[in-house]
Amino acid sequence: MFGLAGILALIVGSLWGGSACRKFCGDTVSDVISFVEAQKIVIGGCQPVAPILVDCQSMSGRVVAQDVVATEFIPPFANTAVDGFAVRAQDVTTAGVELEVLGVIGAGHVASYEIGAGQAARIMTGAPMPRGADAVVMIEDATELSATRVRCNKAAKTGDGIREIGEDVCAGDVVFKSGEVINAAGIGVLASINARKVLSYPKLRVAMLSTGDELVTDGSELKPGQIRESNLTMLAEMISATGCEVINLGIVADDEAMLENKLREVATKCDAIVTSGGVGQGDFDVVKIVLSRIAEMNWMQMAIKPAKPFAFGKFKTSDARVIPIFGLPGNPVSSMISFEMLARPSLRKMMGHTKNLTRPIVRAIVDAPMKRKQDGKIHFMRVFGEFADDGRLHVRDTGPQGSHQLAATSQANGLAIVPDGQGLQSGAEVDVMLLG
């Protein structure tokens, strides 16, 4: 259903049933689920926001949301592919004929003349065609034996070298679909078919926010029992990569009533919250106790490591707008993981993106033995990937797998889905998500 779910079901199996649900601060927090169950509560919870008209030169890596329809043809006139000679072919059936050179045509200028017979015009690539002619001798292929003659030295056929009305598009033709992409191509696509304004899904406004009187972000010196802040330095970059606009707010304060405050604020300015920290079940921090207040959260603990637990929730806004919360675990692999596999396809979606809401994966070889305990999950480790001679993806992990050890996770282009058991051997296959 959502790219990975279906993989990951055929390596859960039928290891995982239904998921019980008891009460936590007065909203549901279930019982360990699987990450097909979560990716089915999150990323089937979140649903694209209403789409707007986005200047043409704005819609790199947008969603389309209704058909372009093209107005105009492209080439919108016959023209030359190459610089030349406008000839009659049925002049230049062979080698070594010799015409009259009535003129120069240069690109965006149209001939008063007719080529006759006998007759030529030195064209400029992009030059309309003048009337008369009906194929383009090549400048390599021809001897200018004056100003006013000229020797073509191959025979032309009618259409050599000629682009002909409507060649790339017609009008009438949809060229972009409800739900496709546009790139650097398909942005210049539009500029030439006019298309100035297009009604696509808008780049998501995401607020997010991290926890934790231990977190220093100014700097200054560690005193006992501090550690700087990683965190939101990372997630900002994961959410701006994503497509997103990112509002930081930074470290919250321990104060309920302030941060209550500062989320209703800024639920009125975006279109979702990313949360760092506070989602375990022995967490009783201010965070949890606001989301709870003021939002339908679900806290789950999912059978995956790392990233274990996670919350999603949905605030309703007074102008009845939902915004969807994404509460990522507080180490920093974990909430780099989490986001990777829930909240980045559940913002995806809300874009207007309909395939590939996850990345890529691909069947790789074990190069050196991953090792992990069986504990009933499944563990994501993060892995280097190299295409080797034989055409396939070759792994081996990074190093330490601690949901606290980002150094080592730094190193990896991919994550490799161990499912539970004692690992794998040199060797053997394993699905690997390309990060890169």
Ligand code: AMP
The other form holds:
Amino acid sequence: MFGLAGILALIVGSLWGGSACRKFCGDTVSDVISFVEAQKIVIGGCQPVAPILVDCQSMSGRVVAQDVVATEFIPPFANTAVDGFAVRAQDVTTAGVELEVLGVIGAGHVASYEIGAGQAARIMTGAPMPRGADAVVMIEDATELSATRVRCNKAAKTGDGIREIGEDVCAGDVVFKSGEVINAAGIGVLASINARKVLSYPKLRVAMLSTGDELVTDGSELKPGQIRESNLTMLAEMISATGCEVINLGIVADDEAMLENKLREVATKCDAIVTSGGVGQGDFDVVKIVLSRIAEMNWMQMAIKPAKPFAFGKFKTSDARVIPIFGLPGNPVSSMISFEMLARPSLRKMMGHTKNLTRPIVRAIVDAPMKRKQDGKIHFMRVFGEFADDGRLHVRDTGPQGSHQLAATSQANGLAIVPDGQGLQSGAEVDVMLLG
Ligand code: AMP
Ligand code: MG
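What's the form predicted together with ligand AMP like, now that we've got the form predicted on its own?
The next block holds the full complex; its first chain is the one shown before.
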């Protein structure tokens, strides 16, 4: 399993191409650059946002921005781990001892009496140990002779069946270190130590929009030349799966002033902007024109397939923040891969993640030839992988690999990182990024 450093190191060896950047109208327009270089520009260009106090129940998947120190013990008192009889171990040194039962103690109730010599109390899991008792005989090891009499069929030792105070967490313990990610069990821990608010990173609000006169979203019959918009639907899911809120601006109209106003307005309400389409070299989309004017953009061409073009920009908002703009290509597979490889890790970094910015990569076995041509690029081939009896992940491609062929991509659970060359034969090894 590798983090960003891993994938950088992994891919760097198979890259070609120097980079040459030139300034154009204030923007940077690059010749073909390596994927590693693109990652440095994009992910390196994003910084964590300011932490805030977050309700503990909203902490799932979030990063802790400050050590969380317990102020309470878990458990907060000694209690029974089993249903049974609270006894004095010294009274039950052999099997067959009979004791007088003083009462029943349920979870949440404290016995008013003390267990004396020859006495016991029926007790339910989680109930506080009564004074005097120092062991619990499990119900399975006891015979209830009457409501007030029990026979213990097993000897007891001090501490049997008891959960001591602080056995899980002690007051003063650092339960989560700054930088750690909270999972469902972690939320439970936060609740159990009464950490109601935690210093963490806010959910990013990510605005997204799509460009293209050919795109239709309203379900109407397609006119000649039109296609149905699919990227925003897909990206909305990818953005929310990254742990962000989506602000969907839809398809932008072909009007520069309107778009500029829309972007300036949404920028005050969001932490990042994702655009789809219009970033290719030949593109003169209104988005490209407007972004060039209002943001500091870097128009990139990467030595990867699919998803060669990518734009990354920084936009100064009217409330003096600088927010990133991720300009994804419009071809649906390219859009998906460039979000996955560049935007997702950047958004994670902004939300305080330092580890696993990109998804894990494992070495897999190629089960059917993966053909490609030598073109100086890394190919991210969509594959389906399964663990076989040999304990290894085996992969095969999911079908047509064109950047417009999202159907085959929808069958994939991994991206095989196929280095430059003539492709891979059956039985070869390949690195595969697991898509979840
Ligand atoms: P572009 O990146 O704008 O040059 O678009 C490249 C290709 O992707 C074209 O065939 C577009 O029709 C298609 N495309 C662009 N945006 C979308 C979208 N939002 N949904 C589906 N296809 C798109
Ligand atoms: Mg377009």
